[in-house]
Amino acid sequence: MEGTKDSEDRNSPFIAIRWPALLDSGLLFPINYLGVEMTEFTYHNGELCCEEVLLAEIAQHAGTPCFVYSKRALLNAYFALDKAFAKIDHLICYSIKSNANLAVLNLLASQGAGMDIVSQGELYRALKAGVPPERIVYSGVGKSGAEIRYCLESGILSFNVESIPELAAINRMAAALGKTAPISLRVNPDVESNTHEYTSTGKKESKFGIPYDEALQAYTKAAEFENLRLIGIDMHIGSQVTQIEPFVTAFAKIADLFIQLRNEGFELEFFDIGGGLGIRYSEETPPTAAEFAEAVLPILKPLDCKIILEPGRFISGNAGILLTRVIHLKQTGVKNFAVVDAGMNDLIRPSLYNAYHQVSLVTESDSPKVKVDIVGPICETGDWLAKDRLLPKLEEGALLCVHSAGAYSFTMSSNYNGRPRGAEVLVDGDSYRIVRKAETLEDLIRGEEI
């Protein structure tokens, strides 16, 4: 074993146990669940690893609950999308809201990624992570004056504008600063994305975007503002979209509008196709990056413009997991509960969306399987991570891995019930480092006064 650690300091950098030639030796076996191979999370001699690092070792050092991300998985997903669109001029603007850790942002930016932001705070994060402002687009329906100013002063690539009042607000701020604001208009294609109602954004009843049949009028109005420069068109139909057809239908509608706008004299430089490409949590069969590109490039290539993509979950979702430990086992006569130290404040997706996350034992067991609910310590009936799962009989202290927790997990976490959030860890081959320290009790009251 190489490297040293201070077991008393769960936040200190640490080089993990090294397994010199595991991949070449054939001793790493990928988890295969319902036909899904997660090759960066594998068992070695009955112990679950992230890349070549034991997850049990990370849990011992970083504590639980904690989030663990695979550098290899993040880059593989990014490169797959980048390669799929290599035949056209494109920019991948990673959606920060899915996973905002500075190390993750810096890693992607180092490979040429831009960022899709939805707040002043996300712009601050992107800049701190070393993302060039000219590779940043700003989406969202409610941009405040302070946020608009910050973006203009930073020199971002474009504002994705969602209403006429927003156009006026950006124009006023740009005039006050003596600047010209680069903008695109987000047009709502009114396409059903067949995803959860909370994450569907492309229907006409949604709060997002300008209605398709009002788009030409909106562009004409935008051209009247002296401190705005129209440079693109933008759309987004939703998140966790697992079928190609909604993308094809929506892209075709907006591509037709793009051509019409150019014929009307608008000099548009890019088409921002948004994000939303889904991942596999259980039995979904989302398209690969190559399949997605093959279906949509015939629509996009003839436009002869830059294509901006805004993936989030597609890059980070299956690149991360949540480690949690069993506190108690409880039986009620009708239910078996495993009460763990992670709750809905750490991972709210199951409670909010009824979302499915695979759960595995970090140390394999041949014990008979028992149906169990994995629940947290929060004082809410809705505090659960998994229901009615067949798992080997659990014991107190057992370490569990909640899969597909790299997106919309830590970013949606909270301190509800006075719970400090755990660490975030980035694995790189046979080493890892803590890239966000676990919160302390002092962090819970920072900034407050009596």
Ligand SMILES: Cc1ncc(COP(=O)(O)O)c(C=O)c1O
Given for the second form:
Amino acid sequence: MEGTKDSEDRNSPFIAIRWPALLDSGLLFPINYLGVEMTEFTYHNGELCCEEVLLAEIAQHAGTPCFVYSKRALLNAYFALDKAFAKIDHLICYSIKSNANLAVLNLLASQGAGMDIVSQGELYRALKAGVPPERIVYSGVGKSGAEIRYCLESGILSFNVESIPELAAINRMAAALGKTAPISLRVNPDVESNTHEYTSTGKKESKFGIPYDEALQAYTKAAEFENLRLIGIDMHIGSQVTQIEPFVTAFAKIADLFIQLRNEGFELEFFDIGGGLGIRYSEETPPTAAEFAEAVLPILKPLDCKIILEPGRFISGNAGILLTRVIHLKQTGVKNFAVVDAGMNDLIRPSLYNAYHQVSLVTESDSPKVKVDIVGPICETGDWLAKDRLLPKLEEGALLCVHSAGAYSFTMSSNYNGRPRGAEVLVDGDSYRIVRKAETLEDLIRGEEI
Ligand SMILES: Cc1ncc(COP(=O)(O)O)c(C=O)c1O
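With the form predicted on its own already on screen, would you show the form predicted together with the named molecule?
The next block holds the full complex; its first chain is the one shown before.
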């Protein structure tokens, strides 16, 4: 099959581009459109690079659409947070759901990160990537029996439990296996996080966590289960939270509860503060890791316990981009469309959340700017990546970079409309590696029977 052969060709293993003079040349300029700064994605002589690799080169080799991740950007974000919390005992449990590629997980785990998982699939990935189970916390509102068993057998650090029935289910499975399950209760602090309604999780109307007012009672109840060991408290108020105040309010409420629980005799070892720290997609001004830590450490430090963080987007969001090529240009009476080879199956955030992603040409152009909608080939009007963008007049075949696509992008992708997903590529300095092959047509029907 032609499609299969194509995909295989573009997946041939490794390529290294030697361009040692580039970093020293002083010719790397950070892109700064609308105040967005992505220092690992920079133009050199009019060509957009990831670190020291030409994105055009990657597109040619890996095909489009494809996702490109910067190792340096991933590590910089991880170290920024790690450093900001250096004054207290802490563990960063990277939230796998944001970007689950094995190479990304392995990279972060090699620096000491733990992981936050939400399914047995994510546990499987984490273990395959070499993450020690004792650094894994398991969040999620509906854990199945099989998932609970797998986590117990693997020996994870903690189950973040969201209801009494879930406590009972974990206790039953632990008893059957002759084990004791480490437990923390996820408490819903009832705090407004001012984020998209779909990613807000800390209000009492949401399905998440145990209501704040019922938490003490829930701990008392949990202590009655023989095969559970209560070791922590947990919360998560939402994702892409760009203000400090919601965190401060929520942490202060849970810290009060933590002290109360300790006074009641519960020997809690950690406070898991969740994830949610936002990033810049366009004009947002989220706190830096240092600003975040400065605001919340006065609340957390006096608790004298381990602090677990579950950042996802903060680490991976601006460490990745999506490369896509213009298939056709199309004009209607009212609009200019650039139909590209990435669709909502590859990047669903615009369709799902009305999310903004900066788009730029991989090869800079002096052509006059024209307002254009960047849309995918999928049979849905909701299949768009960017609307009403002023971009230099595009040509068929032009290569575009969709920024801030390192988080909730590939992990939310699908094969909708029979579309094999593109490759994932990890850049490290002046070389890159395909860390997930582009899918083939055979991949689309794997496991099916007539
Ligand atoms: C329980 C939990 N922890 C951590 C995260 C990671 O969030 P973020 O990627 O915004 O840091 C999420 C995502 O919503 C989550 O549900």
